[in-house]
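So this first bit is one chain, no partners, the form predicted alone, shown in structure tokens.
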Amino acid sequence: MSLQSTLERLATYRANNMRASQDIFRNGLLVLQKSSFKQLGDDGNHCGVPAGWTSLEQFALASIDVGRLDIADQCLQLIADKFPNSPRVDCLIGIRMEATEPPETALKYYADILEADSANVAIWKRRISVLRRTGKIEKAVNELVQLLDTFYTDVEGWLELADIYALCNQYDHSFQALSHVLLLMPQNPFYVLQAAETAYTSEDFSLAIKMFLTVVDMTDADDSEQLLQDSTPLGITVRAWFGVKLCTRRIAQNVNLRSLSNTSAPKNSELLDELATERLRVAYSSLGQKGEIAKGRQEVFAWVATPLA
């Protein structure tokens, strides 16, 4: 593989935010052996940093992932020499420290940096990550809440907070964190689906079915271009229809169950159940790219045929 194609491959991984550490390490090692990172360091640009040095940073992280700390140290030394006193270098050093040093050492390192620069979001997030990984969940939540009070638009932070609450079975708090995500990124159907599934887990079925239907509305074929009965649900839309089907059943089984969000139950839940059944039948009746019938079709057909109540 040529040097140019290797660098292009590394750039593709960065552009797609892929953490293919083994392949990145294998390709990066070829470039490092040719001493080409430093040579190409000033070519191109990525987020204000020359692309060659960004590739070296990427290679350093991959080296830590695969346990080649000797290679990681070489990369870090090259980067530190080029960018002394850089916040990004500080973060890389902290990640390298996490690989071998006790958690308390890394936490103190991050605390010292934050004392000098409390607006260093990357360092703040690394500190929260260490706290969570070492089981100090309450401290991690408190620091994450402080971070989000300061940087409200940090979607990744809200998702992290929602995930922590969900793992602690605090689904109401998890949903509240996700509601901030929906305010910041209302156009992302995956976040709406996550909120719908969280509402379902917290047994707020009226709210959950409303959000599952929102996902369907966001992802299904537009009615003006293609009639609903002629379209085939795919991907996330199928998952949303499963959610609708589950909700209609739970609502039918618990007619007097109160919604924690005071969301009114749909008046036509029987019709929604029939529609969800029809959509799931269509999804599992269609042939795949190789003409194969969807796996689990018989099981799905048997499940959707079960009476509503």
The other form holds:
Amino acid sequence: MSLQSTLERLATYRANNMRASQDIFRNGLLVLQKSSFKQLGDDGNHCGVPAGWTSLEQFALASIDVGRLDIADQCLQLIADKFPNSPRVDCLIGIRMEATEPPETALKYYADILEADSANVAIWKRRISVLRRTGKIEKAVNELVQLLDTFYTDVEGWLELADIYALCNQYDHSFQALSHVLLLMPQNPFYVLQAAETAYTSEDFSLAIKMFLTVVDMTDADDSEQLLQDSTPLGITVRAWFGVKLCTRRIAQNVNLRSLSNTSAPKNSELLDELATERLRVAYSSLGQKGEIAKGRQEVFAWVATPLA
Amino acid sequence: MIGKLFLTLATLALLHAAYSTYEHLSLLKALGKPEGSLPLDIVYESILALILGLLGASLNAPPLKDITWASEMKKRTIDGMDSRLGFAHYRSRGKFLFASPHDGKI
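What I would like now is the form predicted together with its partner chain, since the data block earlier showed the form predicted alone; can you produce it?
Once more the chain from above appears, this time first in line as the rest of the complex follows.
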């Protein structure tokens, strides 16, 4: 595989925030063996930091993940030599420390750095991550809430808070954190889906069904040339239709629905149920496009055919 | 492939027309009447080169990408959106799952 395509692949992973450590490790190893990371360290400029060095950082993190700490040490040495007093390098050293040393050592290292500069977001996040990993959930949540009070626009932080609350089964707090995410990134259907599923889990079916339908609207209402009958739901749209189906079923079962957010129940939930059934059947019938969706077809058909209530 | 073919033909035609013009002008200079007009077939050749070049460049263009936000979202995954890399744990099962049996290193 050529150098250019490997680097493009790594750049795609960076752009999409994917943590595909094994693939990154395999591809990056070839580049490292040709010692090309250093060569192109100074070209391919991307937002101020040359692309070669960000790829090297990504490769170092992937090798820590995969367990090849010898290679990770090599890369970290290269990076540390090039950028001597950088806070980003401090963060990488901290991560390397977390991988082998006991958590107290890492926490002490982070505490030292935070004493010198208490607004170092990356180090603060690493500290919260170590606290969460070692089971000190309450402390982690307190620190995370402090971080989010200081840096409100940190979407990652709000998502992490939502995740920690969901872990402790406090789904309404999780939903509140997700509502901040939705304020910050309103155009992202993935976060709306997560919020819808959290609302469903905290038994707020009216709100959940509204949000599932919002996801469908965001992801599927784009094809104006095609009639809805002819288009096939793909990707998270299918997941959203499953959510709608689940919600209509629960709404039909409880006659007096209590919604924590005081959302009114949908007026035509039987019609929504029929629509969701039809859309799921279409999604699981299309063998041509993306053949893997057709797996599990029989089970889905059987499930959607069971009557409401 | 057709695009590249057209582009090559157009380049060759243009170069040929340019060389013919040069030859024709040197002929006129040698004959002593430097203000003669260009023969029509050279003009037709260069116009043909232009049309072929346009066709070739259009056909040779890389495939069109979507510009809507929804189409960009279709390419993303939940793992990418929810990865929270700043809080990622680096002490995982990775080193036991992926350490190759040949290294003996963990």
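Residue numbers count along the first chain shown, from 1. C-alpha atoms forming the largest set that superposes within 1.5 Å between two forms make up the rigid core. Keep in mind that what you see is a predicted model, and the values were worked out from it rather than measured.
Peer 1: Using C-alpha superpositions, work out the turn of the smaller rigid part against the larger one between these two forms, rounded to whole degrees.
Peer 2: In whole degrees, the smaller rigid segment turns 11.
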